[in-house]
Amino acid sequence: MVFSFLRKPGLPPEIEARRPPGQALTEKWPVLHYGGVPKILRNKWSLRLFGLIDGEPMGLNWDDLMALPQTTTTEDIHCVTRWSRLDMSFEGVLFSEIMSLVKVRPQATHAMIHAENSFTTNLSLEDLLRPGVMFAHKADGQDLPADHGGPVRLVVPHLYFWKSAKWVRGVEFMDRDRAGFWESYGYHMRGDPWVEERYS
(Lines of atoms letter the chains of each structure in order from A and count residues from 1; the text may use other names and numbers.)
(Lines give C-alpha, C1' and ligand atoms only; values in the text may rest on other atoms or scores of the structure.)
(Ligands and ions follow the chains in the order given, each with its own letter.)
Protein backbone atom coordinates (compact mmCIF):
# COMPACT_ATOMS: atom_id res chain seq x y z
CA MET A 1 0.00 0.00 0.00
CA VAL A 2 1.35 3.44 -0.92
CA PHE A 3 0.54 6.30 1.43
CA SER A 4 0.48 9.95 0.39
CA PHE A 5 2.66 11.26 3.18
CA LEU A 6 3.39 14.93 3.71
CA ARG A 7 7.12 15.29 4.03
CA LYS A 8 7.27 19.00 3.37
CA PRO A 9 10.24 20.66 5.03
CA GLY A 10 9.61 23.45 7.44
CA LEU A 11 6.16 22.57 8.71
CA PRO A 12 4.76 25.34 10.91
CA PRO A 13 5.71 24.79 14.57
CA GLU A 14 2.06 24.53 15.60
CA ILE A 15 1.60 21.64 13.13
CA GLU A 16 4.89 19.96 14.00
CA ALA A 17 3.88 20.03 17.68
CA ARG A 18 0.87 17.83 16.87
CA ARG A 19 2.97 15.07 15.28
CA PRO A 20 4.00 12.38 17.79
CA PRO A 21 7.54 10.99 17.58
CA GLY A 22 8.17 8.59 14.73
CA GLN A 23 5.01 9.58 12.84
CA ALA A 24 4.58 10.94 9.29
CA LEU A 25 1.61 13.11 8.34
CA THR A 26 -0.78 11.97 5.63
CA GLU A 27 -3.73 13.62 3.90
CA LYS A 28 -5.35 10.23 3.22
CA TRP A 29 -7.02 7.84 5.65
CA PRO A 30 -5.31 4.48 5.06
CA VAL A 31 -7.41 1.35 5.42
CA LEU A 32 -5.75 -1.18 7.72
CA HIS A 33 -7.32 -4.11 9.54
CA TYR A 34 -7.01 -7.82 10.12
CA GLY A 35 -9.41 -10.06 8.18
CA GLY A 36 -12.25 -9.23 5.85
CA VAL A 37 -14.72 -6.35 5.92
CA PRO A 38 -18.06 -7.39 7.43
CA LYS A 39 -21.21 -5.98 5.84
CA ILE A 40 -23.46 -4.90 8.69
CA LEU A 41 -26.84 -3.34 7.98
CA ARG A 42 -27.87 -0.59 10.34
CA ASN A 43 -31.11 -2.38 11.21
CA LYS A 44 -29.03 -5.42 12.19
CA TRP A 45 -26.42 -3.55 14.26
CA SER A 46 -26.47 -3.77 18.05
CA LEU A 47 -24.22 -2.95 20.98
CA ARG A 48 -24.17 -5.07 24.15
CA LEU A 49 -23.11 -3.68 27.54
CA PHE A 50 -22.19 -6.41 30.03
CA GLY A 51 -19.73 -7.54 32.68
CA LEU A 52 -19.46 -5.66 35.96
CA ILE A 53 -22.81 -3.89 35.84
CA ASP A 54 -25.85 -4.18 38.06
CA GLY A 55 -28.71 -6.10 36.53
CA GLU A 56 -28.90 -7.86 33.20
CA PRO A 57 -26.73 -7.02 30.15
CA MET A 58 -28.15 -4.14 28.13
CA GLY A 59 -28.48 -3.97 24.37
CA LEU A 60 -28.79 -0.96 22.08
CA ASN A 61 -29.81 -0.96 18.45
CA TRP A 62 -29.24 1.67 15.76
CA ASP A 63 -32.34 3.66 16.66
CA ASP A 64 -31.33 3.67 20.33
CA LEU A 65 -27.90 5.02 19.42
CA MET A 66 -29.31 7.77 17.25
CA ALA A 67 -31.76 8.82 19.98
CA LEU A 68 -28.86 9.60 22.33
CA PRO A 69 -27.13 13.02 22.38
CA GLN A 70 -24.89 13.36 19.32
CA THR A 71 -21.46 15.00 19.42
CA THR A 72 -19.17 16.22 16.64
CA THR A 73 -15.48 16.51 17.40
CA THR A 74 -12.30 17.26 15.44
CA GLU A 75 -9.34 15.07 16.32
CA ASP A 76 -5.84 14.08 15.23
CA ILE A 77 -5.42 10.32 14.81
CA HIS A 78 -2.23 8.28 14.93
CA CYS A 79 -1.64 4.74 13.67
CA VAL A 80 1.00 2.40 15.10
CA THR A 81 2.17 1.86 11.49
CA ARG A 82 3.59 5.42 11.74
CA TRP A 83 1.05 7.61 9.93
CA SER A 84 -0.91 10.46 11.48
CA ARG A 85 -3.81 12.43 10.05
CA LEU A 86 -4.74 15.81 11.49
CA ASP A 87 -8.15 17.45 11.92
CA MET A 88 -10.43 14.50 11.28
CA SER A 89 -14.07 15.13 12.09
CA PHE A 90 -16.11 12.43 13.81
CA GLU A 91 -19.76 12.38 14.80
CA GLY A 92 -21.36 9.96 17.21
CA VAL A 93 -22.17 9.28 20.84
CA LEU A 94 -19.62 9.86 23.57
CA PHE A 95 -18.52 6.81 25.53
CA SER A 96 -19.61 8.61 28.71
CA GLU A 97 -23.17 8.77 27.36
CA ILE A 98 -23.21 5.02 26.69
CA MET A 99 -21.69 4.21 30.07
CA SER A 100 -24.34 6.31 31.83
CA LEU A 101 -27.02 3.91 30.58
CA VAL A 102 -25.90 1.20 33.00
CA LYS A 103 -24.80 1.15 36.62
CA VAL A 104 -21.16 0.12 36.48
CA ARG A 105 -19.93 -1.51 39.66
CA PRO A 106 -17.29 0.40 41.68
CA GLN A 107 -14.64 -2.29 41.18
CA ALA A 108 -14.69 -1.88 37.39
CA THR A 109 -11.46 -0.28 36.13
CA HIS A 110 -11.20 -1.45 32.52
CA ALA A 111 -13.31 -2.52 29.58
CA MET A 112 -12.84 -5.01 26.79
CA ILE A 113 -14.24 -3.73 23.52
CA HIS A 114 -15.71 -6.54 21.42
CA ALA A 115 -16.10 -6.22 17.67
CA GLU A 116 -16.85 -8.27 14.56
CA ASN A 117 -14.40 -10.97 13.44
CA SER A 118 -13.78 -11.81 17.14
CA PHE A 119 -11.63 -8.68 17.47
CA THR A 120 -11.11 -7.28 20.98
CA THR A 121 -9.09 -4.47 22.48
CA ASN A 122 -8.63 -3.49 26.11
CA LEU A 123 -8.84 0.03 27.54
CA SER A 124 -8.97 1.59 30.98
CA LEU A 125 -12.17 3.38 31.92
CA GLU A 126 -9.98 6.42 32.56
CA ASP A 127 -8.98 6.42 28.88
CA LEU A 128 -12.50 5.69 27.67
CA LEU A 129 -13.91 8.62 29.62
CA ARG A 130 -11.49 11.12 28.12
CA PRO A 131 -12.99 13.94 25.97
CA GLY A 132 -13.52 12.97 22.35
CA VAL A 133 -13.82 9.21 22.93
CA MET A 134 -16.96 8.11 21.13
CA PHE A 135 -18.88 5.52 19.19
CA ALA A 136 -18.68 7.20 15.78
CA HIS A 137 -21.05 6.69 12.87
CA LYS A 138 -19.75 9.53 10.69
CA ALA A 139 -16.30 10.70 9.63
CA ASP A 140 -15.58 13.97 7.81
CA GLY A 141 -19.31 14.58 7.51
CA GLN A 142 -20.09 11.28 5.76
CA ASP A 143 -21.55 8.00 6.99
CA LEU A 144 -18.70 5.82 8.22
CA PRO A 145 -17.79 3.46 5.35
CA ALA A 146 -17.62 -0.27 6.00
CA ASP A 147 -13.85 -0.48 5.47
CA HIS A 148 -13.33 2.12 8.21
CA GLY A 149 -15.59 0.30 10.66
CA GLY A 150 -19.09 1.35 9.62
CA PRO A 151 -21.77 1.47 10.70
CA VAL A 152 -20.18 2.17 14.12
CA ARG A 153 -16.62 2.19 15.39
CA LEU A 154 -14.95 3.31 18.58
CA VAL A 155 -12.74 6.41 18.33
CA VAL A 156 -10.04 6.87 20.99
CA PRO A 157 -8.01 9.71 19.48
CA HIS A 158 -5.34 10.04 22.17
CA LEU A 159 -4.11 6.45 21.72
CA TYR A 160 -2.77 4.56 18.70
CA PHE A 161 -5.67 3.88 16.41
CA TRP A 162 -5.76 0.08 16.77
CA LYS A 163 -7.47 0.90 20.08
CA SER A 164 -10.30 2.50 18.06
CA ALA A 165 -11.98 -0.79 17.27
CA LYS A 166 -13.89 -1.08 14.00
CA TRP A 167 -17.35 -2.70 13.77
CA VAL A 168 -17.81 -2.46 17.53
CA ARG A 169 -20.51 -4.69 19.04
CA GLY A 170 -19.93 -4.88 22.80
CA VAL A 171 -18.43 -3.35 25.92
CA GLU A 172 -17.44 -5.71 28.73
CA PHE A 173 -16.70 -3.95 32.02
CA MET A 174 -13.87 -5.61 33.99
CA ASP A 175 -12.08 -5.27 37.34
CA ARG A 176 -8.60 -5.65 35.80
CA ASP A 177 -6.74 -5.18 32.56
CA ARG A 178 -6.74 -8.09 30.11
CA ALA A 179 -5.02 -8.34 26.75
CA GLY A 180 -7.15 -7.96 23.63
CA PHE A 181 -6.41 -9.35 20.15
CA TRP A 182 -3.34 -7.34 19.11
CA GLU A 183 -2.16 -6.97 22.69
CA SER A 184 -1.95 -10.76 22.99
CA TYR A 185 0.43 -10.67 19.99
CA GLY A 186 2.80 -8.23 21.65
CA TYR A 187 1.25 -4.82 21.07
CA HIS A 188 1.38 -2.46 24.04
CA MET A 189 -1.41 -2.77 26.58
CA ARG A 190 -2.15 0.98 26.39
CA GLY A 191 -0.65 2.51 23.23
CA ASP A 192 0.18 6.16 23.93
CA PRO A 193 1.67 7.60 20.70
CA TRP A 194 3.44 10.44 22.50
CA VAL A 195 5.73 8.00 24.33
CA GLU A 196 5.74 5.45 21.46
CA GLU A 197 3.98 2.66 23.34
CA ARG A 198 3.91 0.51 20.22
CA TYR A 199 4.86 -2.89 21.54
CA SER A 200 5.33 -4.57 24.90
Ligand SMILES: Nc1nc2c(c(=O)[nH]1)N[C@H]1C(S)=C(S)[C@@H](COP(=O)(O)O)O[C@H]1N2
The other form holds:
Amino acid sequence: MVFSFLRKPGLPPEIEARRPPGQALTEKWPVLHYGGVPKILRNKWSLRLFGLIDGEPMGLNWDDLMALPQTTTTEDIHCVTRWSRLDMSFEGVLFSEIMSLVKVRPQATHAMIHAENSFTTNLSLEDLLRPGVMFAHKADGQDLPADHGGPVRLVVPHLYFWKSAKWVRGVEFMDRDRAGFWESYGYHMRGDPWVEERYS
Ligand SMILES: Nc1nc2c(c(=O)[nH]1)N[C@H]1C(S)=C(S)[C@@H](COP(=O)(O)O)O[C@H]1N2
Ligand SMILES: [Mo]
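In place of the form predicted on its own, the structure of the form predicted in complex with this ligand is requested.
Complete assembly follows, chain above in first position.
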Protein backbone atom coordinates (compact mmCIF):
# COMPACT_ATOMS: atom_id res chain seq x y z
CA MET A 1 0.00 0.00 0.00
CA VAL A 2 1.20 3.51 -0.80
CA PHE A 3 0.87 5.63 2.31
CA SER A 4 1.74 9.01 0.75
CA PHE A 5 -1.82 10.22 1.49
CA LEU A 6 -0.91 10.13 5.19
CA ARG A 7 1.41 13.07 4.63
CA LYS A 8 -1.29 15.21 3.03
CA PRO A 9 -4.10 16.96 4.90
CA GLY A 10 -7.41 15.05 4.87
CA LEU A 11 -7.93 11.48 3.72
CA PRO A 12 -9.38 10.26 0.42
CA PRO A 13 -13.00 9.15 1.06
CA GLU A 14 -12.26 5.48 0.26
CA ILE A 15 -9.51 5.50 2.90
CA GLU A 16 -11.56 7.51 5.40
CA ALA A 17 -14.27 4.83 5.12
CA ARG A 18 -11.79 2.26 6.42
CA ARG A 19 -10.82 4.29 9.51
CA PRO A 20 -12.89 3.31 12.57
CA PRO A 21 -13.98 6.16 14.90
CA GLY A 22 -11.21 7.56 17.10
CA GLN A 23 -8.40 5.86 15.15
CA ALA A 24 -5.42 7.47 13.40
CA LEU A 25 -3.72 5.74 10.48
CA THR A 26 -0.07 4.81 10.80
CA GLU A 27 2.55 3.67 8.32
CA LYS A 28 4.59 1.90 10.96
CA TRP A 29 3.72 -1.27 12.76
CA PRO A 30 4.07 -0.50 16.50
CA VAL A 31 5.11 -3.26 18.92
CA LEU A 32 2.87 -3.54 21.98
CA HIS A 33 2.59 -6.20 24.63
CA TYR A 34 2.79 -6.91 28.31
CA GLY A 35 6.10 -8.36 29.57
CA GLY A 36 9.13 -9.53 27.60
CA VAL A 37 9.49 -11.03 24.13
CA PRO A 38 9.67 -14.82 24.45
CA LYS A 39 12.18 -16.44 22.10
CA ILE A 40 10.53 -19.56 20.74
CA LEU A 41 12.29 -21.74 18.17
CA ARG A 42 10.02 -23.12 15.47
CA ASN A 43 11.00 -26.69 16.32
CA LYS A 44 10.01 -26.07 19.96
CA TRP A 45 6.68 -24.40 19.15
CA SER A 46 3.39 -26.25 19.59
CA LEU A 47 -0.30 -25.47 19.80
CA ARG A 48 -2.59 -27.38 22.17
CA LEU A 49 -6.32 -27.77 21.47
CA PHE A 50 -8.24 -28.64 24.62
CA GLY A 51 -11.38 -28.01 26.69
CA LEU A 52 -14.76 -29.04 25.29
CA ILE A 53 -13.62 -31.53 22.68
CA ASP A 54 -14.26 -35.23 22.29
CA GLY A 55 -11.23 -37.37 23.01
CA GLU A 56 -7.80 -36.32 24.16
CA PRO A 57 -6.37 -32.80 23.78
CA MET A 58 -4.55 -32.44 20.49
CA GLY A 59 -1.09 -30.98 19.95
CA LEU A 60 0.18 -29.49 16.68
CA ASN A 61 3.82 -28.71 16.01
CA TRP A 62 5.39 -26.44 13.39
CA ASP A 63 5.52 -29.16 10.73
CA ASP A 64 1.85 -30.02 11.34
CA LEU A 65 0.93 -26.35 10.91
CA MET A 66 2.91 -26.03 7.69
CA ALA A 67 1.30 -29.21 6.27
CA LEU A 68 -2.19 -27.64 6.56
CA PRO A 69 -3.70 -25.47 3.79
CA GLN A 70 -2.09 -22.02 3.85
CA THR A 71 -4.06 -18.83 3.29
CA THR A 72 -2.89 -15.29 2.52
CA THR A 73 -5.07 -12.35 3.54
CA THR A 74 -4.94 -8.57 3.25
CA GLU A 75 -6.48 -6.89 6.27
CA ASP A 76 -6.65 -3.58 8.14
CA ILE A 77 -5.71 -3.78 11.83
CA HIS A 78 -6.94 -1.53 14.64
CA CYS A 79 -5.29 -1.15 18.04
CA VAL A 80 -7.28 0.10 21.03
CA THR A 81 -4.43 2.60 21.65
CA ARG A 82 -5.89 4.41 18.59
CA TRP A 83 -3.65 3.46 15.67
CA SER A 84 -4.83 1.58 12.60
CA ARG A 85 -2.72 0.15 9.82
CA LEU A 86 -4.23 -0.60 6.42
CA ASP A 87 -3.54 -3.41 3.97
CA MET A 88 -1.38 -5.70 6.04
CA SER A 89 -0.80 -9.07 4.49
CA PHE A 90 -0.79 -12.17 6.66
CA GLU A 91 -0.08 -15.77 5.80
CA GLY A 92 -1.00 -18.78 7.89
CA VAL A 93 -3.70 -21.30 8.67
CA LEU A 94 -7.33 -20.29 9.17
CA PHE A 95 -8.83 -20.83 12.62
CA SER A 96 -11.62 -22.84 10.98
CA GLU A 97 -9.02 -25.22 9.55
CA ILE A 98 -7.45 -25.79 12.98
CA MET A 99 -10.83 -26.18 14.67
CA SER A 100 -11.84 -28.87 12.17
CA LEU A 101 -8.93 -31.03 13.39
CA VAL A 102 -10.80 -31.80 16.62
CA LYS A 103 -14.38 -32.71 17.47
CA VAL A 104 -15.58 -29.63 19.33
CA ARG A 105 -18.61 -30.42 21.48
CA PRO A 106 -21.88 -28.73 20.42
CA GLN A 107 -22.18 -26.79 23.69
CA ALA A 108 -18.91 -24.89 23.02
CA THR A 109 -19.65 -21.23 22.23
CA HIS A 110 -16.35 -19.47 23.09
CA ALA A 111 -12.63 -20.10 23.26
CA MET A 112 -9.83 -18.85 25.46
CA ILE A 113 -6.66 -18.28 23.47
CA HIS A 114 -3.58 -19.07 25.54
CA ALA A 115 -0.19 -17.53 24.80
CA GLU A 116 3.30 -17.42 26.31
CA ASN A 117 3.76 -15.68 29.68
CA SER A 118 0.19 -16.59 30.70
CA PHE A 119 -1.37 -14.08 28.28
CA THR A 120 -4.96 -15.02 27.45
CA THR A 121 -7.78 -13.49 25.44
CA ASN A 122 -11.38 -14.62 25.02
CA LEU A 123 -13.40 -14.77 21.81
CA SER A 124 -16.69 -16.24 20.62
CA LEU A 125 -16.43 -19.10 18.14
CA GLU A 126 -18.55 -16.96 15.83
CA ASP A 127 -15.79 -14.33 15.78
CA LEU A 128 -13.04 -16.93 15.47
CA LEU A 129 -14.76 -18.58 12.50
CA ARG A 130 -14.86 -15.37 10.45
CA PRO A 131 -12.97 -15.73 7.15
CA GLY A 132 -9.93 -13.51 7.97
CA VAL A 133 -9.11 -15.12 11.32
CA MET A 134 -5.91 -17.15 11.24
CA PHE A 135 -2.83 -18.42 12.99
CA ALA A 136 -0.28 -16.33 11.09
CA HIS A 137 3.41 -17.13 10.65
CA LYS A 138 4.12 -14.45 8.04
CA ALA A 139 3.27 -10.74 7.86
CA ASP A 140 3.98 -8.42 4.93
CA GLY A 141 5.64 -11.37 3.17
CA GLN A 142 8.24 -11.95 5.91
CA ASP A 143 8.49 -14.56 8.65
CA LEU A 144 6.67 -13.10 11.63
CA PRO A 145 9.33 -11.40 13.78
CA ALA A 146 9.55 -12.44 17.46
CA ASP A 147 8.43 -8.99 18.67
CA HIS A 148 5.24 -9.26 16.58
CA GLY A 149 4.47 -12.72 17.98
CA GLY A 150 6.63 -15.09 15.95
CA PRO A 151 6.76 -17.90 15.26
CA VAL A 152 2.92 -17.95 15.34
CA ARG A 153 0.28 -15.44 16.42
CA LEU A 154 -3.47 -15.23 16.12
CA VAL A 155 -4.84 -12.52 13.79
CA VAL A 156 -8.44 -11.37 14.34
CA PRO A 157 -8.60 -8.34 12.05
CA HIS A 158 -12.23 -7.33 12.67
CA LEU A 159 -11.68 -6.81 16.43
CA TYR A 160 -9.23 -4.57 18.33
CA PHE A 161 -5.76 -5.98 18.02
CA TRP A 162 -5.36 -7.07 21.64
CA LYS A 163 -7.50 -10.09 20.63
CA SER A 164 -4.71 -11.08 18.22
CA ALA A 165 -2.61 -13.02 20.72
CA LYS A 166 1.10 -13.16 19.97
CA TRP A 167 3.16 -16.32 20.72
CA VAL A 168 -0.01 -18.38 20.75
CA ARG A 169 0.22 -21.80 22.42
CA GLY A 170 -3.30 -23.07 23.02
CA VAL A 171 -7.01 -22.92 22.28
CA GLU A 172 -9.41 -23.87 25.06
CA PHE A 173 -12.99 -24.49 23.94
CA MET A 174 -15.57 -23.31 26.52
CA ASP A 175 -19.33 -23.32 27.01
CA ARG A 176 -19.42 -19.67 28.13
CA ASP A 177 -17.46 -16.43 27.83
CA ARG A 178 -14.71 -15.83 30.38
CA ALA A 179 -12.49 -12.75 30.66
CA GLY A 180 -8.91 -13.07 29.37
CA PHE A 181 -5.93 -10.99 30.52
CA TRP A 182 -6.80 -7.45 29.33
CA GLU A 183 -10.52 -8.19 29.57
CA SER A 184 -10.11 -8.85 33.32
CA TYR A 185 -8.57 -5.35 33.62
CA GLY A 186 -11.64 -3.74 32.06
CA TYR A 187 -11.10 -4.11 28.33
CA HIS A 188 -14.27 -5.01 26.45
CA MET A 189 -15.25 -8.68 26.19
CA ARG A 190 -15.66 -8.37 22.40
CA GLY A 191 -13.78 -5.29 21.15
CA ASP A 192 -15.45 -4.21 17.89
CA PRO A 193 -13.52 -1.12 16.69
CA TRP A 194 -16.44 0.17 14.56
CA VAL A 195 -18.60 0.73 17.65
CA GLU A 196 -15.64 1.55 19.93
CA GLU A 197 -15.98 -1.41 22.26
CA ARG A 198 -12.81 -0.33 24.08
CA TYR A 199 -13.67 -0.85 27.73
CA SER A 200 -16.58 -2.44 29.59
N1 LIG B 1 0.96 -12.84 24.07
C2 LIG B 1 0.54 -11.57 23.96
N3 LIG B 1 -0.15 -11.22 22.87
C4 LIG B 1 -0.58 -9.94 22.73
C5 LIG B 1 -0.34 -8.98 23.74
C6 LIG B 1 0.38 -9.38 24.89
O7 LIG B 1 0.62 -8.62 25.83
N8 LIG B 1 0.82 -10.70 24.97
N9 LIG B 1 -0.80 -7.70 23.57
C10 LIG B 1 -1.89 -7.49 22.62
C11 LIG B 1 -2.03 -6.09 22.30
S12 LIG B 1 -2.65 -5.10 23.53
C13 LIG B 1 -1.80 -5.59 21.04
S14 LIG B 1 -2.19 -4.00 20.62
C15 LIG B 1 -1.17 -6.43 19.98
C16 LIG B 1 0.03 -5.75 19.40
O17 LIG B 1 0.60 -6.51 18.36
P18 LIG B 1 1.88 -5.95 17.63
O19 LIG B 1 2.94 -5.69 18.68
O20 LIG B 1 2.30 -6.97 16.63
O21 LIG B 1 1.47 -4.65 16.96
O22 LIG B 1 -0.78 -7.70 20.48
C23 LIG B 1 -1.73 -8.30 21.33
N24 LIG B 1 -1.27 -9.62 21.60
MO1 LIG C 1 -3.20 -3.09 22.56
